[in-house]
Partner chain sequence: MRLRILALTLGLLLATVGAAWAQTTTYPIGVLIPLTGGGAAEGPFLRDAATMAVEEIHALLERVGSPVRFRLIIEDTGTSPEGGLVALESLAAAGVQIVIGPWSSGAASGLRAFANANQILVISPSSTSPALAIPDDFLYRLVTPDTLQGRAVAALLERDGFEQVLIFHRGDSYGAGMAQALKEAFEAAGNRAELLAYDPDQGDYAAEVNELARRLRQLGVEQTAVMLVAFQPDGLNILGHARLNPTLRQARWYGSKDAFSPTFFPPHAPLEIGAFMAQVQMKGFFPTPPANPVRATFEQKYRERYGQEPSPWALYMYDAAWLAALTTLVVGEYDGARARDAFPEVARLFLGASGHKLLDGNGDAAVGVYDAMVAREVDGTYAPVTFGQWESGTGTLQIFNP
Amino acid sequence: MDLTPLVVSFVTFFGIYLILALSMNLEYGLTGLPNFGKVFFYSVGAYTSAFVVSRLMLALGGASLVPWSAEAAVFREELARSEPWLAIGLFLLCLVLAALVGAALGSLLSSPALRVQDVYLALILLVVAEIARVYVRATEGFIGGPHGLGGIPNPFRFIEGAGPRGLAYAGLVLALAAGAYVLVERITHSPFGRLMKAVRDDELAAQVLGKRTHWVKAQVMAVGSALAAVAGVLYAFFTEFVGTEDFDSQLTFTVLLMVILGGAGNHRGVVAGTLIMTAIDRFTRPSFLALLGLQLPVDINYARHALIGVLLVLLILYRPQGLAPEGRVRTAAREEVRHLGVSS
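Let me have that sequence as a structure, single chain, the form predicted in complex with the partner chain.
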C-alpha cells in the first residue's frame, strides 16, 4: 500500500487552500471586506502561469505551434524534461509575476468598489469573477478558451519518480503556505493590523481619527489578492493544466466556509478550518474507505456534500464565532508602550 499520492494530494491542496483562506481572513475576518471575488484572484495566478509558460517555452524552444494545442503541450513537457532549470526558472518567474499582477488588479479593481457599502462590494467582486471566467472561456487566444491549456511543467520534473516529485512539490507548497501564515500574522499584530480592525469595527470612528480607511482597504485587497494569485500559480503547476471550469464562484464560498468554520479573525482557527474541510473532502471518499477495508451501504460520494451542509448548520446554531474566536492583538499598543516607558 503506497499512501504517497494521498499524502501529496492532501498536503498540496491543504497548502493551496490555506493560502486562499488566510488571504480571505485578512480581508473579511480582520478588515470586514467581503471578497466574494476571491476565485478571480486565484484564477489570475493560474492564467498568468498558463500564459507566460506557454508562450515563453515555445519561444525559447524555437517552436511555432498554437500555444494551447495538444502538440504544444507535448513539446513543453519534453522541453521541461531536457531543461530542468528552465522549468524551475519559469515557475519562480510566474510566482513573482502573478503576485504583482494579483496585487495590482486587487487594488485597481477594488478601489472604486471600496467606496460603496460591504454588500455592494461583495456583489461587485462576485460579478467581476464571473465576467472574467466567462470572458477567458470565450477568448481562445488567451489560454485556449473552453479547451484550457495543458503542458505547464512541474518545476520538479527533473526528480525521478512520481512519488518523490510529488512530495517535493507538496513540501514547497507547505513552505509557501507557512510563509503566508507568518506574513498575515505579522500584519495582524502590527499597527496596521490594529487599523484594519478599526476599519472593520467602526470605519466612521477611524475616519474621525484621521485614518485614510479607503487606502487601508486598498492595501489589504492588494496583499490578499497577491496571496490568492500565488495560490493559483501553485495550483497550475501542480495539475499541469489550467481550465476555466475550476474557477467558478463555488470555490470562493468553500474558502469562506473554511474561514467561518475556523473562526474569522483568527489565523490559527483558519488553519484548523482549512484542515478540517480538506480532511472531510479526502477522507470521506470511497477510495479512502477502501483503504480501510470499509464498504458503506450508502454512496458516500453524495453523503459527503450532505455532511458539509450539516456541519455548516451546526456551526451556525452552536458556535457562530467559529472553532477559535478572535483573540487580542499580541503586540502592545503604542499608548501602552509609552505608558510602560514613563512608569519605568
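Output the structure of the form predicted alone; the preceding block shows the form predicted in complex with the partner chain.
Only a single chain is listed, so you will not see partners or other molecules.
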C-alpha cells in the first residue's frame, strides 16, 4: 500500500493549519483579540491566488478562454508543466500579493471594529467572513461563482509523478510554517510582544502609561491577517481548486480550538495542539478510511464533529490552560542572568 498521498496530505495540512493557529495565537492568545473572521483572511489568500493565476497565465499564454472553464484549467496545467519558472514565479507573486492584501484588509477592518468590546469585535469579523463568502459565491466573474475555479497549478508541476511532486510541496509548506513560527517567536519575545500582553491583560493600564493600544491591535491584526492569507495561498496551490464552500466559519473555530488545546500564548503548545487537531481532522475523513480499505456504515464526518466537541468540553473542565500553559517572556536581561548562572 502506497502511503505517500496520506503523508503528503497530513504534512501539508499540518503546515497550513500551523500558520493559521500561530496567527490566531498572536491575535487571541497574546493580544486578546477574538478574531472570529480568521477564515475570511484565509480565503483572501486563496481568492487572490485564483484570480491572479487564472488571468495572468491566460494572458501570458495568449489564450482567449473563460478563466473558470475546464479548458482554461487544462491550459494552465499544461503551461505550468512546460514553463516551470513561470509557475514558480506566479506562486511567489501570489504569496507576496496575498500577504499585502491580507495585511491591508486586517488593518482596514481593525479600524472600526477595534473600537467596540471584544464580543462585538468577534461578531463583526464573523459577519464579515460570511458576507465575503456569500458575495464571492454570487459573483461569477471572480472565481466562477458557486462552481469555483480549478487549474491552479502546483509550483512543482514540472516534477514527474504525483508522489514526488506532493512531497516537494509538503516540504515547502513545512519550511514556510517553520518561518512563521520563528517570526511569531521573535515578535512575542520582543518589547512589542510585551506590549501585546499588556494590552491583553489590562488595556486601561496600558493607555494610562501612554501606549497607543488601538495602534498595537491594528498592527497585530495586520500581521495575523497576512499570515492567514499566506496559508490560503498554500491551500489553493495544494488543492489546485478554490471554491467558496471551503471557507465556512467552522474552520475558524477549529483553528481556535488548536490554540486553546495547545495553550493560548504558548507557541510550542500551539504546535502540539495543531498536530493533534490535524490528526483528528485528517484521519476521520471518509477519503482517508477509503485509502485503508475501510468503509463504515455511518457518516464519519458526524463522528469527527462529535469528537471535537467532546475534546472541547474536556478541555474546559480539566485543562482550561491547555497542554502547555503560557510561560514567562524571555528578555535580553533575563537571558544574560541565566547565562551567568544567577537564579532569576
